[in-house]
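Coming up is one lone chain in structure tokens, specifically the form predicted in complex with another copy of the chain.
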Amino acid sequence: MPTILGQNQYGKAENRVVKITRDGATHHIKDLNVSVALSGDMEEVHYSGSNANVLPTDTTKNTVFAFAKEHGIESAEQFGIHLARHFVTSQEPIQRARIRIEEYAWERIGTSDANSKFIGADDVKHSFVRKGQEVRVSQITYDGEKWEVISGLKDLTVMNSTNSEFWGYVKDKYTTLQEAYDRILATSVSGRWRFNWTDDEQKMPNWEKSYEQVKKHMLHAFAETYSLSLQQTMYQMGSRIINNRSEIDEVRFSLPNKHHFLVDLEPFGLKNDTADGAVYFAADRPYGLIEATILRDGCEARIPVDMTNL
């Protein structure tokens, strides 16, 4: 046979599972999008179409929903660990499971203010509005021996309206950009961070608290860095995480530079100086795209570098 099979994986993607937990009248939501990818002894299904080693993707879907009931969803990471362990340990031909999860946050609709009391309503504990800010993501991989957990977020749009400069760069024959000493710096953060928890013998991190703290450190580093380049700000965001969170060894960012161009209003007799509060055009395409891995010294990089297809 002149061709051979290389890496392969399969499973059901984007299982949209919502788990409600009731604590009396107080309800809680976990809202996930779970994707399963299984690998192992799968040559025959590719070569001859024999499904003898294939657990159907439909079964992996059923397992996601059943596990949400059987185990609950304490955190996306913990849920992914249950699933990955199950697939690898219960089916001989499956040697590796990768679970990817998106999580959507909800916040409560608070009804117990003066106005609601006026109309006689008690405080409602089962009503929610989707927060709509970042999407939290995680990827759990298990090969029967070692765990790899990568958490992260995407679509978190941030802006500094000052304390950003850009000058002193290389100028070649195609360079027309003017240097900037007070510009807007804005990006839509896509970040991933890898935990050094790899073994059932180790103490497992508190996934929920870790996420909250990583996000806080990342945002603070963004806000507090006086920026000479987006690369510099990005590195500060990553190193702040690693310096403050001992459970994390590696961070990867993909940061589009969401350009806000100062509008030229001189043709209309108007000054548009940043110092006075300026008017900007928020551009779509093209955009700078700045990506890097930040590592704890001595650790190996394992997060794939291509988190975007552009």
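Having seen the form predicted in complex with another copy of the chain, could you now give me the structure of the form predicted on its own?
Coming up is the bare chain, nothing alongside it.
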């Protein structure tokens, strides 16, 4: 039986780009990890080895760095849009470009006051410490006509130390878990959200403001939901985003349940769970993994169910 070529793409992955913008003595940082994947009329390079339609991956790497200087980095999404548009419109064989970006945030280091014998705080605007809360992610795809922009975050660890229960579940002969009426609820949020901006005729979202607002609504929903299950909390997080952000039609979450178990201190003559607090064992594995898509009514799900490669 003859074989045929299926889906294929190529490009340069994980281009680490740090852009410093100097506004006089005040400096600003954008720190990105950019991966480019191109596809289109690429049959011959696979069948015969002809590179006539191949833009070298080294060129895609160079373009990423050149665009960081030429266009700046207003946001990860806007930078990805510049790149995707360039690759599709400048190279006829390339019919689709997908740009994936991780962004690592930095914040300014607080320094000594102006009366110090060292440089005063008013004078130091070029020192930063890496933020550790989460990694911002985005995926921009362009086929010459339509855009798809999916933004998100990962590794955002959150915890409620109370206002969480888990009981009334199915029990069989293998069930040993005790019902909990006051427990710790903790997870490391991996979330993606898809924008309904799809073509250049539409008004483009304010990507930076949108990200901050989505994160705010997500965290508020986590904190304000009295949780009877992580699924319930997750649904409230997604619903809060969609109900408050008109530019977003779909949210996808993958939430590992970071279990915390009360430690048995009775052998040491200690009562653990008391009014003044308790001691828990934080288990890293195995863990429950809760995943779901939350949609605006009438919209179709397009974010991949398996987000591990997104």
